[in-house]
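Take a look at this single chain in structure tokens; it is the form predicted alone.
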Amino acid sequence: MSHKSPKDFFAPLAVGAPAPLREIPARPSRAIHFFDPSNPKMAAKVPDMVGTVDVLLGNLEDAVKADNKLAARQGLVDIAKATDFGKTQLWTRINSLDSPWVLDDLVTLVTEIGDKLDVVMVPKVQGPEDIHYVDRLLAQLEAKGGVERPILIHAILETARGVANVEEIALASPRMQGISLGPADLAADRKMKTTRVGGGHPGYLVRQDPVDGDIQGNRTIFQQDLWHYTIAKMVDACAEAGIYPYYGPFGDITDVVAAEDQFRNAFLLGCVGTWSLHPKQIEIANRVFSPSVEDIKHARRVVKAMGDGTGAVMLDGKMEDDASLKQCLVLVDLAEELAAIDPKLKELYDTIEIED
């Protein structure tokens, strides 16, 4: 294992690359809007998307064919180019490493819009080695292209040996902005029995215990969560490192409710945000990933009741104390980033009053 001083991760990978950032800014990105910048119907939808969705990403990797490739990442050029984003996040998912795209897709993106690209999803990364060869080559395309502001670096989970690494390619270098759970590449590659993407699956269940013995009678089964483990595995590496887990696509798009109910479950485990495959999709992400008003005004109440945040007191017959105040003020914090971005959740949050 070689060693390097925690000083020189903060030195940039080339002469006249920006510095890197020392925090990740917590920029709300509750949906990851996909786009296909070769497809011009779908381009041309893209500039009316700016202010409605907190990210869009243009997709140069899957999804694009081998023979639109290169319409698709010139297509991304000229919407960049053209697009006044606000306060909407441009980031672009790239051809896998082990691509012949994957090259000229950052030398062309960084040295033409690289000062209007926030994020660089990478996809498939296998180990920290993968971070480390597209963190000096944007440091380099930055120098030459004269960005001011690092571009920042997103892993998508979606290889076995990329769970097994996940602790160290969070930990892989400053630009690390977050990691996405990749489901349909990940069960491919595990082996794992189930064609959907994302989501729970009829035959993984547990069954209720026999009533009164009779194993053959009517018994109740709960379908389970076949991506608990990767999803926490996932927050917890991304937690340790300061970055920010998502959850990926979900792939029927016709399901709105069971894409709310993974999307939830996913913001319960600690992810901050998801993919959105289609527009429908937007107002679930927005929805689920924006805690509720019942949540901040319980939040604000325990905030309130702690005064100095030490002791214990008790709030409808449940004993809050230093750690529950502390869970409250991860959901005040969200709420504030939130509604600085989002009138209409300021408008929401401010209409809260706390009684005692």
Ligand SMILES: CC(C)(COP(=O)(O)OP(=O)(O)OC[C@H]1O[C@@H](n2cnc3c(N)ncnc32)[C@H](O)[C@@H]1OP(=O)(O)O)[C@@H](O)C(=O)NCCC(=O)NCCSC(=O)C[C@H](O)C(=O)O
Second form
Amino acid sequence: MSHKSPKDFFAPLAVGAPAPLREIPARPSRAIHFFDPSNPKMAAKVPDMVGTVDVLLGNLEDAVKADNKLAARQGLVDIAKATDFGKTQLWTRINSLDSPWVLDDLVTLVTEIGDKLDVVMVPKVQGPEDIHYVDRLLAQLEAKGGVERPILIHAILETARGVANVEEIALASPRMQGISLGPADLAADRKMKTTRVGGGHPGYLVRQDPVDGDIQGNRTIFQQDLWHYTIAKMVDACAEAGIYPYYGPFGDITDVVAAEDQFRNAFLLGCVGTWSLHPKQIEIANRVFSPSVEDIKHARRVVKAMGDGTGAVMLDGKMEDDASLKQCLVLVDLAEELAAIDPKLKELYDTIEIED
Ligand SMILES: CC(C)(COP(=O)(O)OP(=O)(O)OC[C@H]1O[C@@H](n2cnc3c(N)ncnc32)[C@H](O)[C@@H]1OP(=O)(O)O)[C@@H](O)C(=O)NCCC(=O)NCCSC(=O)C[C@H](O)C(=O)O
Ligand SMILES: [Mg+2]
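Instead of the form predicted alone shown above, give the structure for the form predicted together with the ligand, please.
The next block holds the full complex; its first chain is the one shown before.
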């Protein structure tokens, strides 16, 4: 197997394309909000959503009717040209690489609105070869369209082969921005027996041992998380590659409580954001993927108590040392990144008083 040398990895893949980034910028992306650019009602709402959500994503793939694929592509071009996105990022999800639409998706979007497009989400990624294909094509199109900064790639993990290859996918290109879980396609590909889009399942459980041998008695059941293994594997692959992991879709729009639980589990495991399919999921994602005031208060206290960052101290009966300081700095750094784009959060975090 031939390998690229590091210097080749950081050379543009087409003459005239912008140089690849050496580090993926930590831009807040708590909610990646999906809209169908061919749906006039949704499209009309996009300009007013700028500034209320970290990422607006024009979806061209699943959930867009086949008859509307061209209208969705053109709708996204029109919206992008007419809208000032400010600090809100503009992403797209292109059609799958084996579809009849994807080539024109990329040619049209990069040459027409490449200067406004931050990230291209690629569905059903099977292995690094899929990323290499998009990587080279993007470079050629950036050169053709005169795009001055590289458009990044986000992969969706929604096939068993993709999950098996997740580390290679994460490391496939300096354009790799992150990876999301695609639980619906992944469930189908794996032949899992859930018909839900993300979330748990009442049948996937562990039951309390019988009390006094009474197996028919009242035994507490603990519902388990179908997605824990995949998310944990994805988080490790992303951390190794220096890119960002995301939950994905939660299809039960009405169950805002369970959505919040799934998002919080993902946040605690290391994910930086999730998808939002309906406007009501944006507020949930923004809240869950922003550290709480209590977390920041504690983290800043530890930072202060640790002084030069070495040794061990006791705070409220608990040991803090170099390693727990690093954990606290994850939260403090995230709070700073979010405060830079979210004035309400900045105000909230600025009012925190640190006790000794
Ligand atoms: C889920 C929906 C079909 C629900 O739509 P609707 O029935 O119209 O909801 P409401 O009546 O509650 O809508 C109220 C108003 O809000 C607008 N609306 C709805 N959704 C959005 C949106 N995403 N962005 C902007 N505006 C939105 C409605 O038009 C109503 O407007 P008005 O009548 O003027 O008041 C719908 O929300 C939807 O289609 N969402 C996106 C679905 C999607 O993108 N799915 C694909 C991603 S998930 C996936 O692909 C699976 C994954 O790949 C995997 O494999 O796991
Ligand atoms: Mg899918």
